[in-house]
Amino acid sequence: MKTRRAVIGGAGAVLLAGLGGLGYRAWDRGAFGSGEGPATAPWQEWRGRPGDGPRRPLHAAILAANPHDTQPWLFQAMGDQITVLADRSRSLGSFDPFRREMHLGVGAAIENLMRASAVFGYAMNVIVNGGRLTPSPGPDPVKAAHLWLDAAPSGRDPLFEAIPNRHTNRGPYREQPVSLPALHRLADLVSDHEVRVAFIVDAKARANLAALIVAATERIIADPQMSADSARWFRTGRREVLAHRDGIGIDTAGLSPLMAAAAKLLPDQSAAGVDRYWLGMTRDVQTIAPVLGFILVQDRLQMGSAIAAGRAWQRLHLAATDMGLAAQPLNQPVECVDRNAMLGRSDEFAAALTKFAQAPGWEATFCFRLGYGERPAPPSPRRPLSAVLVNSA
């Protein structure tokens, strides 16, 4: 028969072993760290160094907004010329069958590149490639734009200064209205002959648009291929984040710090579980904001229009950051439009978005929300500049 001391000692050993195992999992999964380490180092290195020459602005370019943090860009830097390529191997598949969202991300990178170039003493000229986006193109990179730099006086730009602070905020927003003068400033900054922005502030209209976004999310998670293509870009533990340095992880999913730590300690969810969480967050948190809106172009499937819309979103998000505002893409309705077009089936989302915009001849290519975040958003993982430079000299 075991003595009481032996029983207690055995139980203590089991407890210590359990705590040790829990401690290791907490370390292995990065349960109590957020926005730290090598995966987010590019956010601290965003200014580059004077010795980098014409490549220096590329440190800012790789911090641009992009779909699902796929970072779908490559750069060729040859002397004073830079070619920007869309890396079609990093696609969202059925989420983005025309690679429209991919080119939005490339456009956002070009906007950061232009902002940084002016501050670092370069006048940057850009020629954007045209052509129509087609369904399911191959994985080879395609040239999106060619830029060349001339020496020019450097200047100050508040949008450039906002680059390291601009993060997608998927958490809750406060019930605090955004002033009309602030929205007018953003509209003036974004709108031109290629792009327009529409802000929805009326409570009833916002509720109706929120319902449309939720319906689109339900459509997406009911589509097995779209669900699988989404799950492919979700990152969980610390090791996976460090290995890929891309995608949406627990830290950037909009959870509170306590909930994020708990989620890292629990077993990984299935794709269906992640989908249910996404739908719940969309319905209960992410469509609740003082402003919903979308960016409009005349033809969403023109490459040049997609790039221009991406540049516009980057400007808007940088300016919003400078104003102390939070922002998040909510592009599910347009993703459903593209999916329906690829499959040749009827679509109700495009007409509904057009009705909200009240802009004949224009169509939505990007939906979002805007407001004041209850807490700051952490930085997303980013690949280093060296990983996206190709055939450069």
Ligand SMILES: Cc1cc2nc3c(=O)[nH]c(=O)nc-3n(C[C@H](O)[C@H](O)[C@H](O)COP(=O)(O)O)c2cc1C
Contents of the next structure:
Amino acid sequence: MKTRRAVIGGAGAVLLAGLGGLGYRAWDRGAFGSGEGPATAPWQEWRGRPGDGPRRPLHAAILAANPHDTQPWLFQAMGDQITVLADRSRSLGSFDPFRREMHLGVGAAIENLMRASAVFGYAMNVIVNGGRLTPSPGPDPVKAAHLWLDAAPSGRDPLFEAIPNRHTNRGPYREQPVSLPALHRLADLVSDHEVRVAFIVDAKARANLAALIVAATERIIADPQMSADSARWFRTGRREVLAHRDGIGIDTAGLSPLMAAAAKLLPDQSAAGVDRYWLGMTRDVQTIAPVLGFILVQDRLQMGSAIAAGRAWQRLHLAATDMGLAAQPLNQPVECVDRNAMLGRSDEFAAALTKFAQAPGWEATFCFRLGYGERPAPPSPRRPLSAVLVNSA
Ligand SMILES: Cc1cc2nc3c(=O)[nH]c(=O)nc-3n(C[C@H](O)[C@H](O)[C@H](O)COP(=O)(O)O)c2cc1C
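Previous: the form predicted on its own; requested now: the form predicted together with the named molecule:
Complete assembly follows, chain above in first position.
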């Protein structure tokens, strides 16, 4: 017969075994760390080395913003020439049916590439490929831009210095307003003949735009194809993050460190569970900010306009980072415009966005929020540069 002591010992052993199991799971899931390890190593290697020659700026290019962290770019480096390709195999499918967001991501990489080149002593010349984005193109890479380098005096650039500190911040923002001079500086930095920016600061207009972003999120999660295509890029747990070094994960979801650890220890959520969480975060946290805004172009489905808009977002986010501001794209309404266009369905989102922006002849291609983050955002994973260099000599 078991004694009471033996029974207590047995229960203790079970408890210890349980804790041991929890410890293993915590380690296996990377529950208590974020932003460290090989998946984020490129953020430490962002300056490259002098011996890298004309390829050196590519270390900075791969740290650009891009949709769902798909990193949809390839680089062909031949001497002092670099061709940038959109890697259409890394697409969001029905979430980005025209690959418009993909080209914004490629544009963001070109912006980092140009900034780094200037600092490393090269004048970078660029020709962006034109053409119209069409629905559901095949997976072959397409040339997006051709760049060539000339020697030039190097200079200091605060936006270049901001490259390793720029991270999408999905957590809560403080109520503190952003000053008008700061917004004017940002607008001047990104506005040109191809791109405009609109900042919405009025409380009522912000509430209306926030409601539109929430309505678009509801529409997306009710669309099984969009939900599934987005879910293909979710990465949970340490192993998955290490294996892919891309995609959307718990660390960058905007949770507090404690909530992130708890979320990693729980069993993986279904796509529907993640969608519900996304909707809640969009409604209760991510549409609450002192500034909402858009990037506008004359035709969002021109490849060149998409690349220019991506360059503008990267520049704006780098400048915001330099000014101590947090930023997050919230592009659900434009994703709905594209999805409706692809299906030949009537659309109410484009007209609503145009009304907010009050810029006849221009249309929104990108929505975002700006403010002062309550917490810093961690770096997102990146594949190594070697994984995106092709046919280079
Ligand atoms: C065209 C485009 C659309 C994006 N849309 C969203 C969005 O709707 N919501 C969001 O939280 N992040 C969005 N992002 C941010 C990316 O998910 C983010 O850049 C990527 O995961 C890499 O992380 P990083 O910006 O911190 O380096 C978007 C980025 C781009 C370039």
